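Take a look at this single chain in structure tokens; it is the form predicted on its own.
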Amino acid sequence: MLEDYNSRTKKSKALWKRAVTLFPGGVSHNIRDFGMPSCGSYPPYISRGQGGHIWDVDGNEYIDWWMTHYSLILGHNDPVVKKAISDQVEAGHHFRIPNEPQVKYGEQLKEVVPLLEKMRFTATGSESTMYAVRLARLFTKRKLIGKTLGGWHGGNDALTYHMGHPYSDAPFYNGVSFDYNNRESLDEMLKKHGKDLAGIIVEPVIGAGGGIPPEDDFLVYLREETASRDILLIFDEIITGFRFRFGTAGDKLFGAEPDLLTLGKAAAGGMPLGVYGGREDVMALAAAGAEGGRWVGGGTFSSHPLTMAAGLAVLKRLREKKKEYVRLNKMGDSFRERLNEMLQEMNAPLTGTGYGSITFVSHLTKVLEGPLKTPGQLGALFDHDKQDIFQGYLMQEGVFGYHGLGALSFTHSEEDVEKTLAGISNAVRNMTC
């Protein structure tokens, strides 16, 4: 199917011929073949980025809406960041013994997040989620964790369930679900399983699960319930946090404040970074020796000094970028409100979701009529082997992104804008060809 991209990328496919003689599926993270197989393809191998694109080892250029994953809203290579990790790798890339930078950007972060009390740092979001969720479990001495449907928090036993429909999966261990914006489903779980919750845990903005905002004020309403019956609100910010705002998007946007919170990719720009922290009675808990705890720790990668510095760089480029964050998520805004009139006007099966800079483009088993509101009512309807087949066309027209795009930086342009519209229109023409 893709003849272009394929001509184009022999170097790829010899890398690709031997990363599956390496690793299971070709890869060392399962979305990192960013459904290629299914089209007859394999991925792209990036060999530099800069601003809002990429190259692959063959030369070809993308407008990079992956941006690692949502991360570099500061685009590739931004020089004050580089630099901070340059100057940090003159004095020594790792100790595995605190740090003056790990100090330093605690309280930059405390400074601009005062609902981080305390905090710790890890190597990733997974070990973050796994950490805040058993910090939730110390605390209540319950065991049940309640998640949506279609929520992505890490690879961790305590929340890998209920990510994909029919949602059918078992949870490895102690876990209840209920579909997001849809109070009768989270009253249905509070009803049944409530004095058994020690903690709910939510990404403010869904992210694999369809990038789907709250609405009528669905986490103000989570935040009461919650309270009420002692059980821990947890917003998994990973995503969220310094991508919508110059800080977390739950309380500030959304109006709902939680006992803990994880952070991450923006946060670092691109750096290994999770952290998980929050209430002060809360945390104490992960503390050597604390009474009531166990063992919450981090591993031998927390606080790296590169990801110390980075993240340092970061938080100041940021501040000085408050105020374009309005331009930016109306860049965003303004992409998705195109990006639908052109679907409908060519009848196309797919639907454009998101917030402010995130968008997902979902490939459907029909054309929507009404919006979406939920991640369960998008399951319903997702088409898995399109979506794939969507991707790669998209890549075939230099535009690289999953979950249907991903991201704007603050470096992408208009120019990237109207190509990426102009590349779904192709996409869209050579799959109903």
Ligand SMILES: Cc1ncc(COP(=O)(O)O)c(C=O)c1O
Contents of the next structure:
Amino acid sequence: MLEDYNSRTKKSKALWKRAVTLFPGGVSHNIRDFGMPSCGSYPPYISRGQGGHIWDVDGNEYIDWWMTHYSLILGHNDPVVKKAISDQVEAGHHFRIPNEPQVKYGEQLKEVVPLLEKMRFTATGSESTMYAVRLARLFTKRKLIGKTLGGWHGGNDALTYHMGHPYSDAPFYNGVSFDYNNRESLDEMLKKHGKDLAGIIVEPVIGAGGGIPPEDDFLVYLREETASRDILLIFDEIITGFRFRFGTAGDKLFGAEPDLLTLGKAAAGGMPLGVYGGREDVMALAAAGAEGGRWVGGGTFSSHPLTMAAGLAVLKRLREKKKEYVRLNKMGDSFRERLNEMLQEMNAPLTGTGYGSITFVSHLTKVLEGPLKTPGQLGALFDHDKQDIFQGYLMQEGVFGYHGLGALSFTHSEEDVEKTLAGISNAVRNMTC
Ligand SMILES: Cc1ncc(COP(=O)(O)O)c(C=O)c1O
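Please could you give me the other form, the form predicted in complex with this ligand, since above is the form predicted on its own?
Next comes the full complex, this chain leading.
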């Protein structure tokens, strides 16, 4: 099926053969096979990136939409970020003792995101959502956590459930879920469990669960309903933070302020980072010896100097580009509009969702009438096998992505957008012939 791709990626094939003998499923993150084994193939092994493009070990070039799981809003190899990292390497790359860049980065984050009255840094987003949830439990003295169907908050035990259709996996412990944008589903969960819920965690724009922005002031409603029941509201802004504007999205774009929030990805331009923070009275429970607290925090690599240095450089660069977010968001919005027009003309059972620079393309079991509005709706219609095949064909077209595509960076060009549209058109045609 992917004859052309397979014949051009011999070195990747050899590496994949070795990898499957070492790692379960051949990878250290389940999605990093990019669905290629379902196409009888393997993922490309990437050796270099520049701007919005990457090259594999065989020298093939791809337009990169994956952008390190949406982290690289400045593109691969940004010179300012690169220099900040190498300057810090010269000074010593990790001490595991407090360092100055940590304080500077914290000060600057707080200036941009005043909701972070107090914060902590981790090495991953998964840790930061885990600690945010732990703090909600400690603060409210309740055990249960709510999340959205399809919501991916990292691989920690507290939140790794109900991510994929049919959302039937049992939570490891004390978890329930509801369908985003669906007030009835939220009301039902609150009616059943409202008294026991410590916190509800949501991404302002659902990421892995389908690229779904809030509709009809859903976040405002969620804020009101959680506040009236003393349930802590946690916004997971690990994808959305610094993605659509210089700062967070939930409060400024969608009108609702959380009690706690998490950041990661774009906030440190590709270096390993998680941030959790928010209300001072809640965060106080993280301090050693705090009354009513338990152990919150840790991590040999938390507030790593290289990450802190990169984060400072990212904030400097993004501050300079503050106004350019408008252009980037428009580029994504108009791309999605044209994409959906094209898919409709082709009568293809695929749909593009997203917000601003983020676009997901989902292969469904039937042609959809009207827009996709909730992760529950996506779960019921998602065609896993065809999705993998679609992505395999996209790879053959030189377009690299997951969840059907990914995110634009400030370095992507209009030409990249045109080539992606042509690539998608070819991929859909190749699938049906
Ligand atoms: C919304 C969201 N939260 C949390 C995480 C987990 O972050 P990490 O992969 O850094 O552990 C991710 C990662 O994809 C994410 O998209």
